[in-house]
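Given next, in structure tokens, is a single chain: the form predicted on its own.
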Amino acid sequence: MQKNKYDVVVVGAGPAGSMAARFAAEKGISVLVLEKDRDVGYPVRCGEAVSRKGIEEFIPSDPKFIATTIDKFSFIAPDGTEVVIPLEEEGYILERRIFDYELAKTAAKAGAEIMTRAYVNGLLFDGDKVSGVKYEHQGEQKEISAEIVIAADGVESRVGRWAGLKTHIDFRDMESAVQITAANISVDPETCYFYFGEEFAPQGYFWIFPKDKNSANIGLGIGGDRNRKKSALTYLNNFMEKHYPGASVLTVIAGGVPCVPTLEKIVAPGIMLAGDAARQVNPLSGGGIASGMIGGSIAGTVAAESILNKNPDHIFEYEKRWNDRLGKRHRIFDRIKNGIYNFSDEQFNSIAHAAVKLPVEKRSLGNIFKTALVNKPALLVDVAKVFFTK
């Protein structure tokens, strides 16, 4: 039977929400997860690429949620020059429907309760402190009290906004993204492909993430202001007509990706933001699976500590721990992104021409970025901080 009060209510059962619920429940407090969709992990709004290390911090790698293993990536310049770069650590293309489901199961195993088709449409307050949520389930309007609400409800979090947190994002800081899953194509299942340049994805990049040797997630993200001139879907259609005219399209997704550093405030009395809601996305790549899980785990841990120690103000420790773990690093990634995404086609071509001359054993992400930013000494320091320090 549903209780009327929980220590923690988590809104959203994606990777951030599930990890927040799990890490809070593992401390022995009561946790309820409210997911608006009928199934955890559906619909999939993601390229599904992630590092093995990012996964295995939270769940053992399992073939049932891994479509393919990636050990190299290909950088394709505007003039067609291709540079294949071995990865120092392998990555995965996931089956997110299965992966998210398995993450939610770890939260349930830890003691969290999960309810789907629960649409949160308001907050409860005790003075200026969030004290619970209002939601609709099976046609009934209900309320649940909570000591802490963790909002993992995605970009431009409504829950965070209701609590007075600034979750709005300027369209210029959003990448307009579109992706298809295509079959009847030929790709190397161990390689992720990245295309750069005006033809493919201005102020962004175009990707092919293989699901197997005959299918892949194919998409792109472009700068928000560029979408006014030509839509992301037009770029994608042009690419498919040129490179894969016989492909069958299995799925289509589109939306905005917040490629900016973490929000300035991700905590207010009684509420914490995690995952996309907090902008815990890598600003350089747009990837948010691993960083969302990290953010969620920190939020859940701090929430439990706050409740167990009867110290409501302890939740503000979350901002510090996130900043120490990834927040500072994401700000560096943002500076590197701003230095790269405005490159001309000639600059991308020059980088590829220099990189392809390197022996394979000397090709690395760090060396590619060093080549790209050779005339930007301040950004080279940032690159060194990311790739050459432990």
Ligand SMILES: Cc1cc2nc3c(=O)[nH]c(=O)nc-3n(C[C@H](O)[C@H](O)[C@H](O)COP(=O)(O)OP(=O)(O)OC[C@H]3O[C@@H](n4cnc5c(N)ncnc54)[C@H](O)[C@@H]3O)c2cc1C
Contents of the next structure:
Amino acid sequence: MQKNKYDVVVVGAGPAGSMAARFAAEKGISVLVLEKDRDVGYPVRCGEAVSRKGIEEFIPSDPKFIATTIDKFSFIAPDGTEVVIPLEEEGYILERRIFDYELAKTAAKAGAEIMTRAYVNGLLFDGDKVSGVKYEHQGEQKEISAEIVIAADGVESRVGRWAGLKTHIDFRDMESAVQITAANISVDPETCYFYFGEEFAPQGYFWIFPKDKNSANIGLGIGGDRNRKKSALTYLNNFMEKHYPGASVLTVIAGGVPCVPTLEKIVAPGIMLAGDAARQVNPLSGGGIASGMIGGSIAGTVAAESILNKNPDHIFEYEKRWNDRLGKRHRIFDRIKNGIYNFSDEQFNSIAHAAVKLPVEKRSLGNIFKTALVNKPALLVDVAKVFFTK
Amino acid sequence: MIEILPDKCDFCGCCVGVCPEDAIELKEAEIFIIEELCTNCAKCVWSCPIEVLVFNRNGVKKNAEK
Ligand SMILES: Cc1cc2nc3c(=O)[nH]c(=O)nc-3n(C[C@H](O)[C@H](O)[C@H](O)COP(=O)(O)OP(=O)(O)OC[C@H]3O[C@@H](n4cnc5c(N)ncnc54)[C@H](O)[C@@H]3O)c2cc1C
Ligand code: SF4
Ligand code: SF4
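How about the form predicted together with the ligand, since we already have the form predicted on its own?
Entire complex below, previous chain first.
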């Protein structure tokens, strides 16, 4: 039976929201998750690539949500030069539709309640502290009280704004993305392909992430300033016409990837932000599944500590823990991104030419970035910090 | 003013994440612009990956009515 007051209300049942709910509920406090969509995990707005380590911190690998295992990356320069990099740790292409569902089930198992088709459209306040949410469920407007609200509402990140947090980002830093899942094509199921350059995806990259040997997620993200001139959809259509004219398209999705360092403030009295809503995506790769789960888990843990210790101010501790775990690294990734963001086709080509000369066993992501940024010594230090230290 | 072609929209939230005025309401399969808040800055138009939003100099046209 649903109560009218919970210790924690989580908005959004993506990876960040589910982990926030689970880690809070595991400490024995009451948790409710509100999700606007009909189904947890659907629609999938994601390339679904993740490292094994990234998910196994939270859920054991399970074939039911793993489409394929990846052992190498292939980077393709504008002139077609291909640089293959064997991965030190294997990666997966997920079935996020099932993965997100399984994550939500772990939250439910820990004791969290979940309600779908519940659209949060306002906050309740007690003075200037957030004290609950307003939501619409099956045509009815309702309210629910909470000691702490965790906003894991994804890229749109509106909930935090209602508490005065500045969550919107510059359109130039938002990668405008579009992706299809294509069938009736032929791909190597163990390789993720990344294309760079003006033709494919300026200020971003174009990807082919295989789901099996005959289907793949094919998409791209480009900086907003480039999308303004020519839309991501146009780039995708051009690529498909040229490279896979006979493909069957199983799904088409649009999306935005907030490629910025985490927001300065992700906590206000009574509210914490997690995942895309807090801008916890890795700004260099655009990956936000693993980092969102990490952000959510820290938020949930700190929220529970705050409730159990009856110390509302304790939630501010979340900012520090996030920064120590990943926030600081993301600021470095962001500097590296800005260093290569506007590379010309010639620059990408010359990096690829240098990289193919490296013996395969020396080809790591770190070494490729070192090659790319050889003329930017300050950034080389950053590369060393994030790629060559454990 | 901003016009939405709702039949084309994928409800992905990209435009919402860049709107400085929180002027876009987005539900599971419903989107509209809160006109009192919108300043016509066009940032949403520039960010939409699939060309759903249109900057329209002739005035507000909601939901692509003719
Ligand atoms: C095209 C594309 C490709 C990507 N590829 C990858 C990839 O290959 N690997 C990777 O790691 N990351 C990738 N990402 C990023 C990744 O998808 C996100 O970072 C990740 O989903 C973030 O998780 P989250 O829980 O923060 O948000 P989400 O998964 O977006 O979940 C937010 C949830 O909140 C709900 N919600 C929003 N507003 C409300 C409201 N008002 N009331 C109730 N519920 C609400 C939404 O319906 C949604 O279910 C990609 C993103 C895009 C767009
Ligand atoms: S960015 Fe485009 S597709 Fe996405 S919600 Fe906005 S209008 Fe719709
Ligand atoms: S024009 Fe500007 S203010 Fe209006 S909805 Fe678009 S982004 Fe928001």
